[in-house]
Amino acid sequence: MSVVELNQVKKHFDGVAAIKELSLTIEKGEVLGLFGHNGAGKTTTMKLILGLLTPTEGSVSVFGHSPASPQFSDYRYHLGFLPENVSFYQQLTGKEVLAYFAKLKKVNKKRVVQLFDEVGLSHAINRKVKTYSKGMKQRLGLAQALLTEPKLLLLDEPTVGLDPIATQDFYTMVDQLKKSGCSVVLCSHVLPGVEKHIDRAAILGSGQLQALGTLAELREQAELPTVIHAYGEINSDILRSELEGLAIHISSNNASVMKIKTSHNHKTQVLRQVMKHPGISDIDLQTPSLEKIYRYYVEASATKNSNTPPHMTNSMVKTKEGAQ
């Protein structure tokens, strides 16, 4: 049984469809990246999983039960949630805030001190929250989400306000949670750095699922090329001949650099062929990133929904990214 199941879910607000139709499952120990532009339906989806909203049509199941039903209270203990904008009592110390949540959730106070160490806030445990930076408040929010050692953790923009080191520490914690069997839904606009820590990506657009799968599957579906730069004294004519049928496109700016575009499935064969040349001094491999995959599906969705010319869609996406 899947930890989360959304089956043909629709959600309307005053006649406006926030979710048009969504079917999605999340398995035990899986980290699902939930991505999409502002208004795509990410937060609504998370609220449906939490039971804060009920679907207009379709069904939502968490741990085999409806999260909006009164009977779900017995399972809510196994849920953890970190909202995008955390807010705490400013006059309380960090320890007092977490102790308050621990009492509400019937968690041993020893867990409070342990969590401050885990999220890197031990030095500020007795400081008032009003003295915390945004990143420190985000860590405190993560600590309250982890209080009950949840089996399902929902994270909405969890790295907002975190510096690079704290961000890496956060993803290390996500990896550890996955190993323990916790399922994680990770919603973020900050795509670089995320891809190494998710099992699948779900890309939403206009309340609909535009793409779902592992990054390898999405690269293949989108037919996004892998780019290989070969440096050195290369006989371009011979290399072109050897790569016929394997390379999508080959170009060179000068005699010492060749740019080879190939499919994800053929990249290993192309690399082996390139490395046979004695004049090769260096090779650079660029696999389509999560950011490029996301851009592809967002642009495809925008083109489909508005019949906008591709070049106009591209500029619109750039504008949206700049606004974010």
Contents of the next structure:
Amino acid sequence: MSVVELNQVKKHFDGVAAIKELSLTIEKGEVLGLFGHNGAGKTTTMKLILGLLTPTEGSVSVFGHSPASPQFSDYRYHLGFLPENVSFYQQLTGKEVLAYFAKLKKVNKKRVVQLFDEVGLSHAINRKVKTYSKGMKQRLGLAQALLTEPKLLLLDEPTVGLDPIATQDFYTMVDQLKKSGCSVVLCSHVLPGVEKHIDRAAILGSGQLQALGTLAELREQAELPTVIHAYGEINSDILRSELEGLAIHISSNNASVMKIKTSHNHKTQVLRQVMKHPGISDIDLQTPSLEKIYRYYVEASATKNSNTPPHMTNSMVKTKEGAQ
Amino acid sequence: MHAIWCIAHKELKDGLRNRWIIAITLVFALLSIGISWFGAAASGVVGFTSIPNTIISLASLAVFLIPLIALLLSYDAIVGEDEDGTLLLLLTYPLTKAQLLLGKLLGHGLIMGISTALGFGSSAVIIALFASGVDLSALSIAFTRFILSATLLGVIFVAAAYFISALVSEKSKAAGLALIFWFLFVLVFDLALLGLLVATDGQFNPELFPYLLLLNPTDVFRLINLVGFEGSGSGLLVMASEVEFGFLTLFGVLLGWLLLPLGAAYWAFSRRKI
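Having looked at the form predicted alone, could you now put up the form predicted together with the partner chain?
Whole complex next, starting from this chain.
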């Protein structure tokens, strides 16, 4: 049984479609990255999973139950959520805030102190929340989401306001949670750094899934080139003829650097050919980053015909791109 | 029940922390001691006069103050949590909207109850200690009845504040609406009834009239504190003295008055976009 299952979900607000059609499953111990521009339906999707909204059509199930039903209350103990904007109770201390949320989830007070330690906020445990910086509030929010060692964790923009070290610590924590079998939905605008920590990425655009899959799958689908820079004394004419049919584009600005664009499938073959040249002193390989993949799908969704059925989106986009 | 108590406990603690409880208690205590001791000063008497006089004076004071304080205390109960982002978070916790509402009601109700009991109770204690020739059992019955009904009146306006709070999207709007609500129920309603009486030369169906008073919880509160004291009502309430409403009937009406705004609040809260 999947932890989260969205089945042909549609959500309208006063006749306006926020989610046009969305089917998505999240398995146990899976980390899903949910990406999309503002207004793409990320937050609505989160709220549907949390049971704060009910779908206009289709069905949502979390832990095998409808999250909007009153019976779901008992399952909420296993649910952690970090909202995008939460200022908590300004007049309370960090400890008092977390103790209140802990009590609602029937978590004992020892865990509260322990969590402050885990998120690196022990020094501010007795300070009022109104004195907290954005990053500190974010840590407090995270501590709140982790109160019960959840089975499903939904994080809306978790790394906003965190410094690079805290961000790294945060992703280490996500990896640990994943190992312990927790499913994580990670909504983010900050793309660099997320790649290594997500199993699959879902890219939303105008209320529909534009792409869903592992990063390798998306890379392949998008046919974005891998860029190889070869440094050293290379006979460019020979290399050009050797890479005929393998490389998409070869260019060299000066004699000592060659820039080769190739597809994901031909990457290793190209590398092998390049390595045969004895003059090579260094090689640099850039696979398309999540940011490039994201940009590709978002731009594709902006130009595509609005009445394209979602399951055809990817192939349609590809043929259009090919025709250009 | 656990969730309700958690929320009530937080509201109660907030009430202590931001000095609401102590402030309300002091206001009630000072005004009620002043009224019980100097209420008859205009007629040249200083000191305790009689239980009916004291209770009726206290009731006319409480009828203005208690609704205002209750509305001020709780107008931001829902819209405030929404603005802080905690409402969204709380609703992902093992907690239903009804539990959240009832927890807040219990917490704010306790704040109103404690301040009313301590504030008005203190004047009862002072009367018992320093006034001579007071029937202690009559005094305690009258004050118990007064404190219970005043608390209930407070809770009714707390529930009304929740309704307002669940309807609007900004705290300042909630505050404005709460003030209008107070103005309508505490001042305009009685004036409108009086106007009706004057305009019809008192010929307005006299049998129906006392029942119109039941349409306003503040008037029901005043009626409760008149029951048992003969012919001592003033203003509009004289009209009601012809119909003898029982004490329990009136309390029942007040309880009904609690369910109405509470139901409306739940309805508005369920429809609210999170």
